[in-house]
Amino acid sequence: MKKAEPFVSTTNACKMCTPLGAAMAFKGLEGCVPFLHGSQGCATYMRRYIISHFREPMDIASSSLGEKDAVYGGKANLMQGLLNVIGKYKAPAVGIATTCLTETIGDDVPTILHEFKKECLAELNGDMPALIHCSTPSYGGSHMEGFHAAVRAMVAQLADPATEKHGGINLFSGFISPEDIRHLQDVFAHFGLPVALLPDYSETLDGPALEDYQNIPGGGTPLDAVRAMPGAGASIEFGRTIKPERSAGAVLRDKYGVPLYSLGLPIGLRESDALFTTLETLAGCAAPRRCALERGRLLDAMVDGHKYVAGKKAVIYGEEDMAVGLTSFLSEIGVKPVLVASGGESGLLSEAVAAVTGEFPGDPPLVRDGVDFYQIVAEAEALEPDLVVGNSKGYRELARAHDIPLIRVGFPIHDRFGSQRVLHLGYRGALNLYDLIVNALIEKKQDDSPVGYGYI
């Protein structure tokens, strides 16, 4: 008989629950409201740490489950839920992703959404919103499986089959900063490209003051241009630890025909260059002159500050694509990444860190996934890091604990302000990190020095 492993519970996770990707992909979505079919705990633990980070409300609705509905189902819960949701917020589009909770007792959510369409339209007026529905049980992966999920369902189950071919380009950025996105409509808007980018949160989440509390802030990807996505001329994804069956682009590409790009997160020189080299080919011009000049001022940064960098080890943590990204950048600029760590588990991760840092000389870096920060901790002790990269998870015991930089990137970031205008991606992007790592370690330098150097 095969001996089992002996289980250990999981100390201070490196990762986030799966609906709670889920919610952030349909905060995109414009007018749609995040529902989660499960207990009403979930919703509250995701609101504050979504909150947190980006310093804006966040409405989550929830099916409210008790123990009689763990016995019986959530039918009537989830039922009389949207119609309190419907009426209360006049939504476009409600997102329903489930929970542990609704995924353990076998609720059928798809055959409920059927019922429930059949039994209210009446009581609607005929005026039925967008349902959109994913599967989200939290120990079925991380958060990132939940967002991929989520944006997935949004495409599947909205593409319009008859739309007519366009120009535009659709766009599946991932897990990304309000930042970011607005950095990625301004480059696509300079290419002449239409870009049709989902989920775009960047101002549902980062909108500007108001009067008035607004039930459904302005902004997100319209339903419209989700339902366009078919006649897309093609579509662009980041990520290279997306599997085919959590892909958005692999939907349009296998039912509708359009062409999909697969590219690494764009986080510094080369994973820049590709997404830049994919825009010529699309555009079918050269770059704007504007983005020659910001890739001209990274490499210039990083012949200047090459000498505060160079050699000095690294541990990278967080969300599996934003850490292989991070490591090819740190690769580039003469840091050696010792560990990479991630609370996924796509299995993909080990295969995505070797091809970023395969042409580069040295030992590749230990690779760790579906590991929580107990087993980060210990591992990175042993390589005595210069440098640690990650999101604010990891400032008590590992950076603050033995006294190493953080540079905080990524979600969640609560222990810092104006977390959601980090700008990682393409060249202004990876201009930002490298003074961010730069600047770290002159001050970590003064800061052990006995003399107090004011010129360095």
Contents of the next structure:
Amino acid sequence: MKKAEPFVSTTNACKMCTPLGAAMAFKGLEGCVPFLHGSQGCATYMRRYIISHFREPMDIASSSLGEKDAVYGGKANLMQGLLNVIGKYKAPAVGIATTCLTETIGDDVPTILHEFKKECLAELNGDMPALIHCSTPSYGGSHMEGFHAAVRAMVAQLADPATEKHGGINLFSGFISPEDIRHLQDVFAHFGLPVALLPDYSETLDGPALEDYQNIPGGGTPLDAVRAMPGAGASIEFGRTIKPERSAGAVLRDKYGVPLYSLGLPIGLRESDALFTTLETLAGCAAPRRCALERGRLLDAMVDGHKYVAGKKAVIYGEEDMAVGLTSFLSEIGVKPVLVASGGESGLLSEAVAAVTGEFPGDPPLVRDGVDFYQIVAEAEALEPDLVVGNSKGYRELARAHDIPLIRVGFPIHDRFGSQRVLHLGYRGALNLYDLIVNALIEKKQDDSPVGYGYI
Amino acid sequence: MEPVIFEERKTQIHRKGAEPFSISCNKSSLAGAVSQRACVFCGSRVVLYPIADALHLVHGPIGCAVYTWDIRGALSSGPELHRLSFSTDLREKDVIFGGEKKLYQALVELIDRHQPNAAFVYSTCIVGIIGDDLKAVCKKVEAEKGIPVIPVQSEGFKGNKREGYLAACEAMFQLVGTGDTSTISPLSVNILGDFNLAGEIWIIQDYLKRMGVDVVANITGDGRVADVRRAHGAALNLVQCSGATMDLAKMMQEKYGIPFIRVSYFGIEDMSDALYDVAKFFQDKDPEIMARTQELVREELTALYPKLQELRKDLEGKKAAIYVGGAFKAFSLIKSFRHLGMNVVMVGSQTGTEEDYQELAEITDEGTIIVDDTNPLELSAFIKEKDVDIFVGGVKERPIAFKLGVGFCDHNHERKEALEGFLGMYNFAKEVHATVTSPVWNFTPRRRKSPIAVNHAQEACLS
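Provide the structure of the form predicted in complex with the partner chain, given the form predicted on its own shown above.
The next block holds the full complex; its first chain is the one shown before.
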């Protein structure tokens, strides 16, 4: 693997910071208000960023540290802030993530929370919400490290060891769209498998129009479902680039003996097959007809459309697991991934890409981790791609500058409508992506042609 | 229902008529209250951001740079270096061993690559804690590269957005006074506090040109380093916005004796007043200028007025709520809504001063809620209480309006519609009309009971 030229500076980063990922994950727990322990700006910036994608309220509380607190410690603000949030939001859970400021001044959040529970119990009339905390200094990885840290923290800190065995399945589905979450829940329902999917922000970040404003939107993984995770029959965790020490599934396996199935994000045929065959094993029956039909339709479309996509070259970027899944799918349909890039730095990306591209002939794609869009654009120029697949941050410098169609997937999508409802996962998600890709290529050909073809 | 207003925040809310005017403001945001405010860094970044031929390097972990990448719709007629996001992307080892070396290397690398006319280096929370000597690094690179390299002391925790404005003004003030002013016309101004969102500054420049007034420097919309350097040659500073660039105007007055006037380019009266004030200022030097200005305003209003009347028919009597960053904009908005026959029933800002709120209390109707540094819980309660038809705010406020089934107008820095000038007044009216008269409000659950309701639905039909 060729190393990208090492720059000291970062231009147009292909990642976000750790607390953003943690806030996203906490938003998927029922009744949970994400809370950042740091200065006010962090929470506000992330709210704006997330709202621009989901077009939904995204309240993130902050301990709003000032200069004095930065010198003497943020304990007083953290405790006061928690009391305020719990009081006004009546939040049954608060997810507290640190920021670079509080990590560096050395606030000991677990100890402060311990004291808070003792000192403030009476003030809260004995009604102490679940307080989950994770450490997310923004110089310690990308938003995905923050996301996984929060999921793992919820499991580790809420799981009730006394849970009785039950037949349910824990699903750690990663940073996916609300539509993906809903689809996964449908799939599990069709298999007759009770599922505890964490984090479930399918309603909290894609809610219905209601009569009244919800201070805390409905939906989310029920607290009791997380508490009961040690009793599950198995856990499934998506993500080929999650390190064992960041894995929520590993906590349940190592501590409570819950078998763990680690799968890739189920994007495309083979990665979805891996999920559906796992579900067949767990359910003890063949996949329902509707799922088999969806797979059949996907394959049928892949045949119908193969000549539109044959030999086209694609650049893929975004979160590592999303990039791996997309690369897997594009390889299957005959598109040639020429560059797979991410701002993430798990160290597992090239191995994961090799695993999903190995069976196809030709050179494997260049894999670049820890890169920014400056490097991605520089690499991409020489590769002359026909297609760009990733979030909307590659639009201006890459897709628009070189007149290449951009298929918008993942997060963030700030320049299109309906970002919450992009379906990526399962056979149905693959079919959706396939239609988008084929039509983008057709549209490009049509636009570039002087003829104005009416039949393609 | 539980009261949504925090005990600590009660003094930051005033209801006109219910009590004598009093409001507390310019305080730190209450912890846990989900303030709509950002931080010092944000204040500096948004003010300096539109200077298009400067390098803007954020010294800190990646988040601060990511969330401010191309964040404003500040257009440039030339270079677009400001639309890229540069960061030193600090890592754990930098935090332990210090980030000065990395900052130096990043600056050299980026200056060599982009050949900017100046560089601004923004300090973030973490830099304030680890104690990097930003000034020393900037000085060293400035000497080596021969362009101004200016530290912006914008550590996020050092206060609110206002402190960030001041840091930005101090940074710009280092540039002012370093350029040649020999060719500047005696009828000249600097435009301060306009960020050229959706090309707005070009509208204002066109008016000034028609009046015979030259613009020396745009500060900062469509801004250029060389213009800022010679800004001290202008005869007058026009200062818009609630304070983003007020500090700079005061510094320039003190050091260079340049007077300033406060202006707003939003709405009919304020736009006209701004132009008349400029004309008045220059009428000793150019006796014809007032006549030209009157002609300009007449021409613009003749075109605008009938169009507004047409839209007003559908808007008469509707109610509006306003929550903006700076209070100054709110004054103009209240007047603009009156032209549309609409009443403002709630108005607030993130960073208003006591004088701002006093003035708001004077120009609003009885019962109007005036609020400082509010949050989603209060905003949603106020909107419901007043049963408004439109909410004016930014991206963070938008979902609050929409979830309540209320129209919305984006009047923040992300907007893609020009709202300044007479043209902007028309655009504003069109936007208000489009959202307020949309048929969708007929169907939102607050207005019409849904035949199929989420609240009563079960997971499956019971057989």
